[in-house]
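Just the one chain here, the form predicted alone, laid out as structure tokens.
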Amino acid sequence: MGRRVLVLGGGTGGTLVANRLHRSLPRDEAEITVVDADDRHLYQPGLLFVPFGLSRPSALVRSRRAQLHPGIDFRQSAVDRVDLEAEQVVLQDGTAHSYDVLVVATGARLVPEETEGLTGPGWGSSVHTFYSLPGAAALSAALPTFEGGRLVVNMVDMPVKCPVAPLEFCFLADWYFHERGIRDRVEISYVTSLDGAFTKATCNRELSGLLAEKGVEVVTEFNTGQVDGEAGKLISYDGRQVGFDLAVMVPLHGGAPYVSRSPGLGDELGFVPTDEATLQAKAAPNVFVIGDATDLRVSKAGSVAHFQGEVLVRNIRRFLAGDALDASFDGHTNCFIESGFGKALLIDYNDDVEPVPGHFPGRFGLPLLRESRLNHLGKLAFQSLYWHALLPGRDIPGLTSAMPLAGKRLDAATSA
């Protein structure tokens, strides 16, 4: 009987890791479970769509059992907690499962309820998130209806799923309005904790030269510490106050519920502390991370569980082979940006080198850090390559772990 591999999640990060494992570990070598608490895959980035009647709701759902590869088992089933020492994960339908090597891979979660007000009066009407499917569907019907007036998009704190999202909702708000005659009606603020609109500098300056352009105020290291919606207004803890007419949050995250309910897993906000090159748990040497679950600082970005799985795969291997572990991750973040009108920005960076000038992936390749409908056209495209590709754990020429400095104009920018 082959190893038992338990993969805790079925999004992108545990479906792209569970088929590179399938199709590179000999059939008797490793019996590979992913454990989901339901059937429904979600294609996130397409969320960013839907409030601007761009993409359908039912377009970016399919099946998570479809995903994975003959000879993979699914269990449909919530997890209650993980028995570190008993190297064992026990389910909410009562039934307990061993492991010789466990992933956990389920991901962030919203926790708006840990704003203050923010899911009380207003939630749904005038206070909306493009976070969640019912979210981002609920302000798709709210958007056709709004005149004028004062539109907020909010990032509560860090860390969030795509940092970028939130920018790229008031890029496309402001061709929205302007597509339908009422952009001089309508005031777009980002209101943000941060104390620029994107963490790397060189990033944050072309970033906020084109919110300077689009006409959209930018509100620093506001810290939001309640919602009121009634009274149309976000509150930050140090007392300053943001009026709105309509509020788009990014509210926080958290970790998997059943990370809090497994002594020793997780930390206090229910991730994962992770080894940032190995990307083994810190908890114990059988359990590997990826992706949102993590406590690292790299982004929780698509991108980023895709170049992690090809690292994590390989320790797995070499752990299931008694050898050295590969402490080769080195934070690669790849991110399309979309800045409305027909356009996107593309960034790709690492832990060492922020984003810079020049083409990606070499020096004939798409424009980095600066506008084009050529990245648009390419973000379009990826929802297909991540369905055909990037799931099914194909190697994508061009897109590995390691960051390509071809084409990169390091001149550009310092280290960071």
Given for the second form:
Amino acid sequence: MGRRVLVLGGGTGGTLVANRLHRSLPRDEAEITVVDADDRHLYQPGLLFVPFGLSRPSALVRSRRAQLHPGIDFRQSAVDRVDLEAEQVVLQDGTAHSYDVLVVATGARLVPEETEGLTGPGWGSSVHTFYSLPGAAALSAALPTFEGGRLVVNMVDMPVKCPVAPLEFCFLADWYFHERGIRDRVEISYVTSLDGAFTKATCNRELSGLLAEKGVEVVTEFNTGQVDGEAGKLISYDGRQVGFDLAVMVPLHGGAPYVSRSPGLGDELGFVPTDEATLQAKAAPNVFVIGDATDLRVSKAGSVAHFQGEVLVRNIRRFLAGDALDASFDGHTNCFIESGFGKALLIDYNDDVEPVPGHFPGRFGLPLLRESRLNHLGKLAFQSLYWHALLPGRDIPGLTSAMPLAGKRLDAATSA
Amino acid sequence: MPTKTYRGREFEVDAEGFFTVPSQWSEDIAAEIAREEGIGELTDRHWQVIKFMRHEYDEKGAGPTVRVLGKTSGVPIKELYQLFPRGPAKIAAKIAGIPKPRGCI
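The structure above corresponds to the form predicted alone; please provide the structure of the form predicted together with the partner chain.
Following is the full complex, with the preceding chain placed first.
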């Protein structure tokens, strides 16, 4: 009889895991069901481009169901809770589903209401976010009417999805106001809770240099306690203030609400404690976690979910066969950083190796940690790769779970 | 590896003064570290946070962020900043003798 694999979440991680599992397990061995509250799969990396009119919101959304291989069951309902003891998931449509293996792939959600005043006066007019589709669309309507003043981009606190996205927003804003001929009338500030623009030393140096070059002021260790939309200021817990005419917020993130309703599954923020090498949940041996839903200290990014997918699927097969798990996820992360004026940087790193200069994936590839036109084209090309290779769960040449070392200038990391 | 001396004993610390071997720490040196960080007297509320930091480190191998402290330590974020004005997560970690909390990336 087939074993039941239940995948909660039909986003990047859930979709690619379901598809990979479906291909690697014989039909009669596993019955795979993917659950999601809606049938709208959003290409999240595209959100960054929407405010600047470089992407249309409708071009970023496709059916979740349509991304799943035939033979995978899709069930549209929100999750009420997971009962780890009974090995059962209760959905909000009232049905209960037992599982042999559960995959938690429900990502992270925005919790702007956790910051005092953020969703109060000014929300949607002078206070925005591009981290949701409606938010990005609202900002695309607001930016063209901005004629000058202080633009503040604020990352409230980690963890957030794609920690480089707020920096990319600053770079693109610099380009955008240049194009409109009003850059000299706009002040751009990046306000972050971190003690630098980015936490990885070599990368922080490169990005800080770029920010300075583009005239973006950086305010660090600013822990936003309150957003006062009427007065136009951010107020930190330690009493500092940053004034703004337009605020672009990256709100606090949390896990999916059902995680906190499921005894023993999540931590205080609703993320799921996960073994960093096997991707097994700490709560139960037959629960696995992928992507933004984990509590891991790796970036919440699609590339990470892709790299995790390979290890996760191998481990689910091993678990079902009663074999020892493969502890090989190395924290591999890869991201393009759009830097404006048709250029981008590329970084590729893992738990042990910092982002370093060189080339990717080998000696003759895309330049690492350096602005180039080629990387910008790579970033644009990635959207098609996402729908046609990454989600279907294909192995992508050069983009494997184990981080490549060829082409990397490792000496640059030690001098950081 | 740099070291610091508290109450006549030597401790291994990182470049910023955070303990690298938390087991070397004991409660009797907390007040001296706190003074270095500009905190005059350690009240019961300070101790509640310091003990929570130790507990979290023992459980999870890393110190909590300010947001998690605010949710779970029993001391709200605003008060945490009154107790440790220069940054609760960092300063309390230093006084509690645990490594600097790594910002997730």
